[in-house]
Structures are given as structure tokens and as C-alpha cells.
Amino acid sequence: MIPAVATPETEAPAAAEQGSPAVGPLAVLRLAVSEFRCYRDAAIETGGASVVLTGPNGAGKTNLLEAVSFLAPGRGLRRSGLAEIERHGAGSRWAVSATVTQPTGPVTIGTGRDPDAGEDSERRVVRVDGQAQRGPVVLGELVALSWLTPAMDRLFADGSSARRRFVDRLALGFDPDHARRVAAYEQAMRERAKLLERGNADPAWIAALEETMAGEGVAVAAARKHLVERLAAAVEEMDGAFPVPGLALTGELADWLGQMPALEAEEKLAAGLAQSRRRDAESGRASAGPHRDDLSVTFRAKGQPARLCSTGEQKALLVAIVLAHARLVAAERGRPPLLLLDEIAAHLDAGRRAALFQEIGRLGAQAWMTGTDELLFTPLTGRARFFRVAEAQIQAR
């Protein structure tokens, strides 16, 4: 049986001891999850304390990582459709529940999917301490997290919308609204497309499209650039354990903003689609906006793109950026955000792991950590609560 609450015996110091910033560290003190995976009812007390979870792999540790980000706005570091994630055979709709600190005091959040909508529903609801809210959108004002999973391995080599999405997670780290901007230039832009396909469609509908898409889009590019360039700055402070990345984003857009006021982007842009309509509805999709951005990463030392790098430098080179964005945000917000870290020692030898940990209590940041290993964790030891995951069971070291 699953235990109801998984605890501890030894208490971990408090994040705040660690080096947190004055208003306390963003932390999930407890973690309650039903009907989410492989787990019927499961929970977890942190004490504000990083986490480890250990075990063989298929066990549901990573599971436990996909009901932390789903604290935040998003589809969750899986990116599985709310259907997916029930638990077979559950008996009811899956559901998130946690307290997360705050600088007022702790707040409960749960989320799950919603229970009084169709079977086919991908609808979520959210409840801050019992209110129910519009929508995902205002976890972004409570939680700001990041993620690493072994799936963005191979993020420098795959195609560029994964590194977009990635861009725009770090970006809602420092605005919430981002994620609104992102659907909305997307929605318009689905929508455009199916109004050229048909063929007969009212001009000033798909024009008031455009104008959408122009507006949004020429913000999203914006928040994009702006973030990059802070990231290119910040890894510059990097103590030297992890590679420097170049960083840049890239894009008809990007290199716009760099030359004009982002009104007369947004006005070049509604142009440009105007006159493309006949070539974007051959081709089924928009042939500018900010759908084209990418992220160019290479290692600064070698003069070399990160795709072409080994699997170790990729792995090192994507921590350096996400170390970066901690650290960019804890200066902006206060506190640094929640960082998801599956399968983190893969890929890492001894002396960077060491300086992760290092660096994850010199930021008063709260890590949740997977591994099969748990030896690759004992620095940690007194520093973060331990946990052993087997079978959908949980159990405190």
C-alpha cells in the first residue's frame, strides 16, 4: 500500500540556511498527489528542504517531478495530454494538491483535471487556498520553475520549436503573461491558416488576424530577445565549472528588433503577412513571425555549435543556462525558482555535480532530484530529504 504521507526521520535545515534570499525560499512543503500516474493517493513533506528521489527506473519518480511543474502554467515537463496522465483504471479525475511558500505565508494550490467535464476534456482547474480561479494563468504570479529531463538531451540537436518552448518556460519565469501572448499569436495564426485554405474568406477577417498575430507575435520575439540577452550576460558570472554557452536567438523577427522600435515591427510584420497570403495558403502555414525563432547555442571555448558537442558538454552546457536563469530570477523576484532536475547526475562527473549542489544551496533554491543512484547524491546528505520511489511506493530515508 502506499503510504499516505512519506516523511522523514531526520529533519533537513531549512532552505533559508542554505543562503536564500531576505523574503524566504519558493518552496513546496508538501506535495499530495490521486490518480496521477502510477500513484492511486501519494504524498510528500519537504520541510522546504531540496529532494531526492532514488530508485530503478519505471518506478514513478519522475512522475512525481510532472506533478511539481503542474504548479505552474503549461502542459507539465511531459507534455501529455490531461487525459493521459489518469492513472488506469482510476476511479476519478487525477488531481495535484500542494502548499507552496509565498512572502506573505504559505498558499495550497490544487490542480488536476477537471471533474465535472467530459470524458474527452482537456480542461484544468486550478484552487488557490480553496478559491477557484480563471485558469492556469495565475500560477505563474505563485510559482516560477525550470526543468531539466533526459529528453532535452538531445534538445540542441532535434528541431527548433523544442528550443522555443524551452526559451519560453525560462521566459515566464519573469513574466506570467507570456504564456497568454504565445497562445494567443498562436490561435490567430491556426486561425488565419484555415481562413486562406478555404479560399473565400472575408479580407478584413483575415486582416484583423494579422493585426493579432502582429501585436503578439513582434511581444513574444520581444520577450524572447530580452531574456537571451540576459542569459548571454548572466552565464558570463558562471565560477567556471560548467562551459560559457553562446546564446542568440535567431529570426527575421529578432534581427527586426534589433534595428527598429517594436511598433514598426509589429506595422512590417501585418504588412508582410498581407502580401503573402497567397504563397502561406499554399504552403499551410505563416512564413514570418516569431513561430520561425531559434535558439543558437554553441560552446564559447571551442567555437562550437552545441549539436555538434559530446552528450556530457551538451548535458553541462544546458545546466549552465538553467543555473543562469535561477539566478536571473532570484535577482528579479526575490527568490530563486523551483528547479526539476530528472536523471541530473547522468551525464555529469564528480566535480560538476559538486558544483551543482554547491550551487543549488548558494541560491536557496529547492531541487527536486531523480536518480538510480543514490550514492551520486551524498553530498547532499543534511541538506536535502531523501526518499526511496519503488513500485509507486514512497519511502523517507
Ligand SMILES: Nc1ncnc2c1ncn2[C@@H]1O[C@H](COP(=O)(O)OP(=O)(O)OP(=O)(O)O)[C@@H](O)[C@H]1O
Second form
Amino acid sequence: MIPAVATPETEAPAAAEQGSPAVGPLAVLRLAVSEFRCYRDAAIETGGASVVLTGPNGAGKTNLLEAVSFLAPGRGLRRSGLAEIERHGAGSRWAVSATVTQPTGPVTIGTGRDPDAGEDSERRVVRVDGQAQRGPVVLGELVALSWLTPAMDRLFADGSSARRRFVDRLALGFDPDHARRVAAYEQAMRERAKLLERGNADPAWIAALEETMAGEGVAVAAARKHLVERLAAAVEEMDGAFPVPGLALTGELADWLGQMPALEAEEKLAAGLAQSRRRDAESGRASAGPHRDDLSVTFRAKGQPARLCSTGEQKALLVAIVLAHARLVAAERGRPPLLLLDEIAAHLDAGRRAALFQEIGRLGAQAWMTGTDELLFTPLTGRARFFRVAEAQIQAR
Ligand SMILES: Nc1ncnc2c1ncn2[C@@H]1O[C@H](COP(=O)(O)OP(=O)(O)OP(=O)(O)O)[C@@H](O)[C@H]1O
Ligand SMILES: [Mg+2]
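Next up, the form predicted in complex with the named molecule, please; the one we just looked at was the form predicted alone.
What follows is the whole complex; the chain from before opens it.
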């Protein structure tokens, strides 16, 4: 079935206003989804401009942002299982296809749950210009993206794992290999915990896993620390509409990296793990490593930890971090990441909303924004393409 394509009648200009990056913005020109959550078949043409999706609750707005998030490696912005995404009652597996600008010209990315694997398979397949790829990792070279969702309103209140994931997503914008390292570290940590629990495993086997944990773990912590330090410098250059967050990576590994070369930190971690096997066998955990890192965020002008700030202040701190990151990625990769901003207008006051829209334009980033109230996006008229989403139907405005 050929999906109905939603295209606005008026041409919207490209997102870049000024200071456009050297290789042109990264943008999704066309997005098509099939059997994806509430959508049987739907498509959207952006012309490279930013996108505003408005409509009632449950219309299918966030689902489209989630579809875009699968153009990067990882589990998407909801982190749900791939099987869960299949439209209820669908006859075939879900798929997302997108035409995405690249310095050498547009490429078509296709991805979805492997149609040839078993019913419970969580394998994601990727094609680039029709060519099958070995996995989603290649997408890190093609697409950088970051997102802000209502679920992240709890980022500062919840446990540290969500903050580590947030940092890792941002680090991926610079180093597509970062996700592989995090996964390799975590897998070695899990295997070690299993062997220690069993009790009679070969010590050489455990030592090999600890060596992997030390090597990958220090690399992960170093990448996070480097990122957070650069972000801390970049947020200083914000134009004042957003609060300047105080940012630091905390954890013993981050401390060691401030005191000694990475190689020494690796040896220290490996030695520490070897010494704590008995204790770790009892606790089922590893005594040290990047799984204990945390991102510390403060509202600097108030000297207040982010978790004590108001909901709107916390949102503004997050926006400041995401925008600073986009600026860093633009400087390093020549183009800013895609920005997926779900219900972004909800907690921002009018001044901050205007500043956000202006900064998106200045960056030349393609932003995908959602909201229930179209009026809040009025300042973007003529600069973004507007679509109305209702009951899984997309109508260009
Ligand atoms: N696998 C699935 N199959 C069919 N429908 C699904 C599936 N997963 C989610 N949905 C439905 O998709 C609908 C749209 O969800 P979505 O989160 O995109 O809404 P939304 O427009 O962002 O709404 P809100 O304004 O409340 O955030 C929901 O009603 C949800 O139940
Ligand atoms: Mg939503």
C-alpha cells in the first residue's frame, strides 16, 4: 500500500537562518513508517525544515518522534522492546524509512524489526540505500540526534542510571563507538557477576573479564568526563534566556581520571576488581567502575542542585544542556544533530520558548517538536512545517 504523504501547500524555508554549518544541516527530508505503533502506513515530507506536530492526546505525535529516533543506534526514545512497537493486530513487522541529507547527497535509511527472525526476535535490521548493514551501529556515522521527552522531567529526581544514559546518548553524538564500549563493559560486568555467584569459576577467566571491564570502563568514563567538561564550557556561552547549569561527572573513576593517566586508572580498576571478588560475590555487583558514574547538575546562579529546582527550571536546565551539546556537535562534525523535542513547549514560559526557537534557527538544526497546542508554536510560522496529527492520520497545515 502506498502511504498518503502529508505535504504542506506552502514551501517552508530550510531551517538554517544564519551561520549555517559548512556541510549543510542534517535533516530528514522524508519519513515513512509502516506497522509502527498506531500507524499502518504514514509518511511526512519536511523539505528539510523543522517539523511541528500538534494534535490531541493519543494522536500519534510522540510515535513519530520515536520513529525518527530509530535513525540512530540504540533502542529509541522510549527504550521499549522492538516487538512492542509492532502495531497491534499488524500482519507484518514494523519498518521506518527515511531520506536523510548527508554531505555527499541524500541517503535512504531503512530500519525495522528483522522480518526473517523468530517471533520473539529483538534484532533490528538496517539498510542504507537498499544495502543491508551489519547492524544499527553504522547509523552513528550518518545521524546524530538527541531528545527531550516528558519522561526526562524526572531525570534529576530519579536514580543515576537515567542520567548515565543521558550522558551516553550525548557522547554518541561525538563518538559513534561509545555505545559499543558501554555495552561491552556491561556485558563483561554481568558475566563476571555470574561467575562469582557460581563460586568455582577459573580465576583466569574472571581476570580476563576484569581486564575488559578496566579497558572499556576507563574509556567510557573518560569519554563521559570529556563530554561533560566540554558541555560545562559550552553552557557558559548561552545567551541568557536559559539558566547556566553547573555540570560535573562524579564517581571514583572520574576522580581518578583527574589525578592520573588513563592507563594507570585502568590498572587501578583491574587491581581493585581482583581484590574485591569476595565482596562482589556477596553483593552481586562490581565495587568500582563507570556504572557508578553520575552527572551532577546544579542551577548555578542559585547554587541549588537541579533536583530541588521547579519543574520549569529543570526543563530549562535540560534544554540548556541539549542546546550546548548541539552547538558542540555542529562545531565538531560540521552539522548539528537532529533535535527531538517532545512536548517541549509545555513547561517553558513564552520568553524561553522564543529563545529556544531562535537558537534552533541559529544552529540550523532540524527540530521535530510536538505539542497539543499549536498556538504555542506560532513564532515558528514560515520557519517550520506544521502538521496536524489526529487518530494516526497526518495532515499538513
Ligand atoms: N504497538 C501499538 N499498536 C497500536 N497502537 C499503539 C501501539 N503502541 C502505542 N500505541 C498507541 O498509539 C497512540 C498514540 O501514542 P502517542 O504517544 O504517539 O500519542 P501522542 O500524540 O504523543 O499523545 P500525547 O499528547 O498524549 O503525548 C496511543 O493511543 C497508544 O496507545
Ligand atoms: Mg506524546
